[in-house]
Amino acid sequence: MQKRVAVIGGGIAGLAAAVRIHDAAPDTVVTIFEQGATLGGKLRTGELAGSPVELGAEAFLVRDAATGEDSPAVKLAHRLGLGDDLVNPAVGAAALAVNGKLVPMPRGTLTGVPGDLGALAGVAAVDDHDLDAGEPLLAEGEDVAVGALVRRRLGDQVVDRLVDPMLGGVYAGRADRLSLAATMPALARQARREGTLTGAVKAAQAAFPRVPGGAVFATVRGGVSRLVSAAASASGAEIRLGATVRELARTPDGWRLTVGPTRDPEHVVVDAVVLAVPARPAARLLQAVAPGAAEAVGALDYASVALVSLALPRPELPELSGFLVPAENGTAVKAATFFSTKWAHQRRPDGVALVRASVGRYGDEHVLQRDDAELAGIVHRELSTLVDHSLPKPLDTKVQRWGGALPQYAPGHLDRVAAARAALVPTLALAGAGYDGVGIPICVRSGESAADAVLAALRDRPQAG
């Protein structure tokens, strides 16, 4: 008999669920349910002064460092038939903001934790109190902050000025706040085993794969989007924008969904269910058929930021990919990319530029209440101090706002959602980055292993009759 499976979500790791599931099991019958009008999640992509803007994601690691092959989303890509688009950055250079000037960002660090203290120098003060008591930094399963651990080591400076800003940049949080073992889970190994932080930092890069000469990022020519909209096409999936799903109840034989309305609800039934929603609202579906399940993921608390755009016409602009900004410069401002010196296939024969800031920091969400004029006029005048000198106005900006839209790790997060889990019937699969991580490539692989955790259920399941 045939099997049906809803994928509840519809951004990207919803999709990669439901392209596995058609490569998979070409017979099963997958509906997509999206809440909002449109698929993809924080991936989308929009128009600047004529030229596609990146509004959310803007690009993905192109290996895994488990690995060292292609990584999930590059594989996607491949898939999809967008292997040739891909394209890396022209420019890799990145800075930091520090007393009110942009200076390199220092190398050999790990998300910001050093490996070579020596790198650190006009950058940030160190404490040195990175020695080792002969046993591990960390117990076995020990889970802390990152600014917990690296301010016990290594002092104040080097979370203010290198930790906080490469995880805000990231996640929107603080260091103080986000869980090592989720954000950073290798450094985290290594810091069971290693007694000094300097020494896991060697240790978790040592263990990265290297490819000589390869890039660290790709993007999509033409716009990430693409990538969303060919999903949506190679899996086969029916697809249902402006759906709510409001309700989640087991059957004797798979699931039945509360589609739609209070009022005129439709009943669904399927054998299985991706859940790929936000930790929220997966919590308010669960409650009812998995109240333990609920509790943990419903514990998770999410950053809000705006994302400021603004093409300016034959700017000087440093040669830089970006920079980032420490929170301790007051700053609205905590990130800026360079796209059109960054990606050589965004550069325009008229000089216009494209510049995009993200703004918002977790709990200092205030400047976000400022209306999109404001807020755009707060950027320009933020970036013409960083750079160092007045930059022209702006032909056209676009400011794109994502309400609890980042996943804030604390510790403990990922024994939360091991718990979470453990406490689901199989044929249904949490998925996505409330759960696995951030990034396009984490989001495209809990997609994909959610997809083969439910199918692989649907197989052991003893047949009727």
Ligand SMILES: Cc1cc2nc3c(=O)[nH]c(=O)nc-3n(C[C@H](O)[C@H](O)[C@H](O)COP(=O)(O)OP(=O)(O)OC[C@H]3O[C@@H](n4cnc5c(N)ncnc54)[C@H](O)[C@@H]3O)c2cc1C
Second form
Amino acid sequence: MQKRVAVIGGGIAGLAAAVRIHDAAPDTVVTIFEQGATLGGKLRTGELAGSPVELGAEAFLVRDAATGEDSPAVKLAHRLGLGDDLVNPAVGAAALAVNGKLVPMPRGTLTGVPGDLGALAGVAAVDDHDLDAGEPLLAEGEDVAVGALVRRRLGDQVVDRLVDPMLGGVYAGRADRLSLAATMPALARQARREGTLTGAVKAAQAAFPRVPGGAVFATVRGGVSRLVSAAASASGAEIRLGATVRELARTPDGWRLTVGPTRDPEHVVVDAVVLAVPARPAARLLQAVAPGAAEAVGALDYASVALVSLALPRPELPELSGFLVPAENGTAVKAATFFSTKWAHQRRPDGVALVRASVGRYGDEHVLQRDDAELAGIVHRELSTLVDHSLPKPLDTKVQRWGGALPQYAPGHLDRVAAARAALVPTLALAGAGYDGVGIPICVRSGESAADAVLAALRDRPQAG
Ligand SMILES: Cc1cc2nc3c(=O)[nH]c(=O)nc-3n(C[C@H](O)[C@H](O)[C@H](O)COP(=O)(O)OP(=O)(O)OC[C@H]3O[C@@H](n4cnc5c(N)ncnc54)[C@H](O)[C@@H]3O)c2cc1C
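Provide the structure of the form predicted in complex with the named molecule, given the form predicted on its own shown above.
Next comes the full complex, and the chain you just saw is listed first.
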């Protein structure tokens, strides 16, 4: 008998799960329930002054840090026939704001943590307490906030000027709160073996050396939403948009979903569920069926950001992909990307430049209460100061707010996730950025792993359904 699987959440994790189920078990009937009006979640390509512009995630890592192979996102793009449309940055050099001035980003660090202290000259003073006491920095299974470890070994400026803005660029979070094991797993692994932090960085870098000249990031020509639509059609899934799943209940053989408005609910019965929504809605849905898992999942906090994109007529911009701004500079802008410098396919013959700034750090979200025009004005002013001349008036502006969008993995996060997963019956699997990592490749892999897990559970229970 045909099996039915519900994928709840139409972000990249849910879509990757649906494609995987289709490829591994084509007879399975898959329905994707997405509460929004469109698929893609944090992947959303919009339009600015006639050019495509990313309103959410922009690019993804090309290599899998654990295996050195193509990342799951690159593999998915090839699977979807978009391999020829993958493009790498034309300009990789980035800068860092130090005392309000842009300086070249030090090279050779691991998310800002140096293996060679000399690399930070002129950027951050190092308090070198990184002495080898003859035992590993971390015990087996121990986790710690990134900031706590780096402050202890190398001093405050390394955290405040490098590690915090780099982690902030990904999580909008603060190094002092984020888990080393969850945000920098390669470094955490080596910290359980090495006696110094610089030694752990070098060991992590040596384990997966960068391919000389090899690109680190890729995106899809025309926008990452192409990945979304290609995945949706390759999955063969029934797509239900505007379909909020409100309740999950066990049946003797599977699951019953309550979908849609409370006044007019619809019930859908399936054999298995991939739950690919952020942690908060996931915890609400798990409450009735696995309260312990709900508690562990619901402990995850989220940060909010706004992305402000400006189309500027023929501005003078430095030849950079963009820059990061440490919090100590006191700006609302925490990062900026010069899209049309960074990506050759975004360059325009009319010289209009596309620039995007990210605003909002965890715990400092009051700036996001400004209205769109005010935010755009602040960004324009601060960017002008940071590039050291007055930028031209924008031709077009777009403000995209992402409330509660970036997970803040506190120390112990991976243990909480493992406990939550262990508390679930095998026909219910968790996927997405709330669990294994925030980047697109990790979300793709978590969707694929969740798909594999529920398919294995259904194979083990052939009478189910
Ligand atoms: C501003 C921003 C920029 C980023 N930039 C990058 C980047 O450049 N590179 C990178 O690798 N990563 C980036 N990320 C991270 C990455 O985009 C996300 O972590 C990833 O896309 C999350 O995918 P997901 O499928 O887990 O969740 P989501 O994209 O959040 O999708 C979950 C979906 O579930 C739906 N949903 C929620 N509740 C329900 C319900 N009850 N019923 C039905 N549907 C529901 C939501 O509407 C949503 O569409 C960025 C994130 C943000 C916010």
